[in-house]
Amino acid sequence: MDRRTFVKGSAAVVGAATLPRTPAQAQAAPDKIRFGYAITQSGPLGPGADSTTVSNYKLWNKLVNDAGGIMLKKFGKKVPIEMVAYDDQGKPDELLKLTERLIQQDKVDMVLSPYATHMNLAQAPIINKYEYPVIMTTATTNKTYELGPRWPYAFWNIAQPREASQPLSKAIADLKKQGKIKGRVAAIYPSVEYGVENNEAFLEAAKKDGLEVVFNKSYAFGASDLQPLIREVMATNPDAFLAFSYPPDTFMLTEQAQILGFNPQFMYVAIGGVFPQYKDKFGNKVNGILVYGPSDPKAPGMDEYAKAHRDLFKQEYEPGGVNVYAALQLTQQAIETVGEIDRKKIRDVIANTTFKTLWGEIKYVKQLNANPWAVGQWQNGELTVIYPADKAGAKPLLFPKPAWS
């Protein structure tokens, strides 16, 4: 795969930049395109966001310039982008105002979508009164379920609650019908709307699928130390170990697992887990672990995006932020099918297309993707995809964990 085709991805047009074109296309077509952001790039989740969002934005915006912008065909050219960003701190009264100042007073063409779920959650209402359509790449709840439907503008790319846990409660009942386990699972949670969420989720699955669940308890976000709620898990001794996490507790509990010989044959960590940070501070002892959110390291184009990744920021990309890159190629894809800035066009496309992408094939029903990534595993140093099971690059599971190493 090309540079081109890398940074497009399945882009309608190819080589359109040599169209004949008119004075009058010539003398029309604007200068630039504008995109513009509001993301935390301060405060505790500044980090997460420049790691995950704010880097693939920045890294976009670098590899269309340098392949001469976005092909307009109205106008039979391609077209720079300019990026226009603010700094909302965190807050979501800021980013309220931060988005319309983007487009009231900014004029920005296209608005991108800022970081963590509850600000996506807050800026949807606003995207949606304006009519400028926007990919959610850091959002999961099921407040989706209900409200998706009613932002026509907002599309939500990752794996939601129910997304993220059925294909758990599935993997460890299969396990137990073939005899591997008995199917007595443990899950614990932080005390925030992620955790709640998808532990809620895991347990009316696991309902359906005839599953024990032996010990289920929340903990306080930011503990400083769960090595009593590990011991608690362990009294009961369980097959699985499910722990809907947040960092720096992703972190915290492996650690602390592995201090305390705690090494259950499936065990499952959510966010940061797909971290290379995790890998770095974990070595091989990660092999084996599930997590949320990956993505394939082999999919077409992405020995290209780590390569450009690498020279651009001089370390390697995070899978995680994998989703957000494709929701770039997928906008711009919509853009040069539309061929205009016309967002209503340009949502349209979005809402009836299946795009190809380096995170795969997405296409949304009802405003979120229909098969999203939802779990990887660590297998032999490297993270791959797990589920669902029936996704192109899908690899089977790594069963069990291997021991502490």
Partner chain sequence: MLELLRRNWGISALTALGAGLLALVPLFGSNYVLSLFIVLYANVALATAWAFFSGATRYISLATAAFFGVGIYTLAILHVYVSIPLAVVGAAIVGFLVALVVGLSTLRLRGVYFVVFTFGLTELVHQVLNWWEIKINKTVSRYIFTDVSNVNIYETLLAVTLITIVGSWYVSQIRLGFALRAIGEDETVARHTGVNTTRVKILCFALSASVMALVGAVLALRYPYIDASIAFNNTWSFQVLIAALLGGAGRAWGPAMGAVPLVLLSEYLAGSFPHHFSIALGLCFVVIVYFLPGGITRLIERFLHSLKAARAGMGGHG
Given for the second form:
Amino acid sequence: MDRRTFVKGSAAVVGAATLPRTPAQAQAAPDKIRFGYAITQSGPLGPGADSTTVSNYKLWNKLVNDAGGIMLKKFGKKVPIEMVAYDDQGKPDELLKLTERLIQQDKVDMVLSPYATHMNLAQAPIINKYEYPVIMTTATTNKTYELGPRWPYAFWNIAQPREASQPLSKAIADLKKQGKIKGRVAAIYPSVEYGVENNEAFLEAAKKDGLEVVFNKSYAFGASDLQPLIREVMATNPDAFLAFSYPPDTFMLTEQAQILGFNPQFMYVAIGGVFPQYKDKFGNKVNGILVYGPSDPKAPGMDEYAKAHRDLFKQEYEPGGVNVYAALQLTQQAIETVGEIDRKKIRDVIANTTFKTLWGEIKYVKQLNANPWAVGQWQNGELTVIYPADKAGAKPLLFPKPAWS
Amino acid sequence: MLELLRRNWGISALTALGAGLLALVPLFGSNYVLSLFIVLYANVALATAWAFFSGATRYISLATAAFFGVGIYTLAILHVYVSIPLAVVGAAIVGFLVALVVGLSTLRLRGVYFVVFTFGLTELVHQVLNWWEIKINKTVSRYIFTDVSNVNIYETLLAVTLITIVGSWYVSQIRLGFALRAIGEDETVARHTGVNTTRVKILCFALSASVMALVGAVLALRYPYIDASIAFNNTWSFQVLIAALLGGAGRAWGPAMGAVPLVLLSEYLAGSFPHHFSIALGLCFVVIVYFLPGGITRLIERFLHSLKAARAGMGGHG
Amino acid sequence: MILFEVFLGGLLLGGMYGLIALGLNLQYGVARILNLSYGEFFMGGAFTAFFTIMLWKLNPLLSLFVSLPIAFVINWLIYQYLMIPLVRRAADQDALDADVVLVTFGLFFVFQGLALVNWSGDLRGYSFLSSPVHLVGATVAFNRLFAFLAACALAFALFLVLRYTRFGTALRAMTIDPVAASLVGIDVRKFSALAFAAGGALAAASGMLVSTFISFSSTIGVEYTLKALIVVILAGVGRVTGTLAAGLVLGVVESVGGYLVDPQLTIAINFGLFMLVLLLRPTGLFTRA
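Having looked at the form predicted alone, could you now put up the form predicted together with its partner chain?
Everything in the complex follows now, all chains and molecules, and the chain you saw is the first one.
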């Protein structure tokens, strides 16, 4: 089962429209299925794109072809895949141009998602114009709730600000109800869209849940010293501390909290908290820290995924990138269900099917992943998945966070 | 102006013909070709506008991204209230005004101090605008939903680019252009010969900035989403500087000679070496400096010169 | 009390700013080459330290025995074989600057690209001396304090070299007037090459020290080149010993200002101060007017 789920990625497609199996017709099968992507390789966003997204594109490419390719029922044979890759240098204009190039010059069969919210949003009008279904694996914004009807070919895979923040607020409210915590919350965020929107979504939820937000400030993204800010936070004596942070600040504020002996019972850091490098740097001090966008290392197929990743890249996978691999798996499942490259049909299958993937069950409601993994926690030196609590594989919250030792 | 045209009728006719042909590209080209040309025009217009001021005066500015970003933001704010063409023109005006203020305070700096100051200016505007958006609007992103077609953007940018090149050439032929170059050669001497250096510098700096803001505003019509880090992306400043240096910043058509090959080169490299793009581009820079000294303009001029010399030589023998 | 700690933190931060700028001022002030690939050697120093502690389980300070000589040699080669031909053929300083910007920008792309391909783009960080130190009631991180002390020591050593050695006298003479220096028999090219190489080695050293408390990746270089450039301009080009002082001013104003006004404005304050100083003293804080 494990091996099958992982390698073929086609097990148990629930509720898919079952099409009649047509025998191979006179029409010849394509000799390749071509996937194209333009993504940031050079520039400040290059590193993130590489470890989260590009590595999974390469890995999937290899594993699908090792297994013979993608099954096209219409022709009754497996067809190998090929990747066409471009570097958009982190510039929206380059991305727009290269996406047109992929679609019009290279005539790729499918387009894969670029990296970062603003790039995905920049690409969305084009892929909709040409009707290419794309699963966006690194885009979160409060606007997604309105964008569905505008861009029917865009799917949003990761936890959006509300989905990411509400469980945190609810968890603190529950602890307060149980009398384990006073419910004094301090939240900080960097001056980037992700930070601002997650903070706003959290404040909204906290208000509804009756939490007392004792401290709420933003800091400059790229700051070299967060100690003064942490001092201010400490002065308000919170028992829950949340940082809607970006990777460099996630690392820095974890270290500076230790140096200052800041020991909140409930602590959340956002992007970067799931990185294997985070655990490498802080060792078991990560235990109890809550993080954004995890994946479940115990999910079926994950052992093989981890091994394949290690074999290909000589390093550990990035848990935040598992959703990218899942998006590729479900794309493959959708293509195999349709049985040919008919993007309109593939889009409809993606929109209406519940998929089993490495990242758990994925089902889109109004093109938004209905129940993505939002919050994880380091427990006993391992990343676990916590929220949504009703999702298969979720572990109970470890509370309180052990003090730094 | 007429006199100038008559004196340069050959090149004028050629320019008009070229412009006419380029305006027809949307009839034949795919959307990809249009996108490629849009990026080309944007780079050419920015590099020409940059060299119009910085090439002549030798005040090397890294504030291209600042004015470009001002244009994007002006459009993002205005397009909700007024029609698109009005918002685009508004962006150029705001760019002009901002540059006036900046120019008044900074143009006494020279050399590397001016360079780094303009770089700092971009960052400062970026940071302060971001702060303002978060404090007042509780968000850092703005959405631009328009139905302006690629063809319209193409034609607009083509017009902007042509006007920039022709305007830059025209100015180089009149008194203002001589004053600018005099400042570049020696500012003190220029002042002593009766040039009002402050007024000339600020006026030209602001003109150049208004083109940058205009280009930003037109390009922004294609982005549904902007934030300060997109608008004030300082790679624009460096890219434009490099295109102008590569082409040769001394002539109106020089920057275009740098920007066009640079865009085509990165288009080729981005496709052929997607994972080694920056290594390849870097090596190209190094090779260009050692094997193409003085930029592409010098190469072309040398070629034209030898052509002329050859013709003169033949005439002598015949 | 918090304010004192914030001030102290700003001082340490300023030490870091001074540290990263020392080498650039040596390269730009003495050798007159604005090296835009400077930060790549900072990045190289950080990576060497990272591999030393995480892969080979050794003290990251030992990495300096590897990264310093390598950075020194590479920078010497860059000066000797890439810059000297440009210096020779340049008609004037403007023409030279244009060439140098293009070439060193190209080198920046090449080095960063090589790092990306070989070391991937992952964010790196490690824990070294990450324990609290209590100073007169305030708490600071040992690694930041250590980098600060190292910055002071390096600046002081540089000061001694410049003031009391023949080599230093030559460098100072070249900073003031390279033509006159060559007239009195100073081999300007040789000393420029050495100063340039030493500047690159200092970049690697600062990368090692800063990597103990700031996470980094293969694309971090350019950010530090620009940070260093700001400090150099603030101090005054060629004012090697003023570099540390300029860094300290920046650090303290950034920290205290951010604390008193708004932490989101730290970077804006940093640039604002820099621009204000330039407007008031157009050639830097520590130049003789």
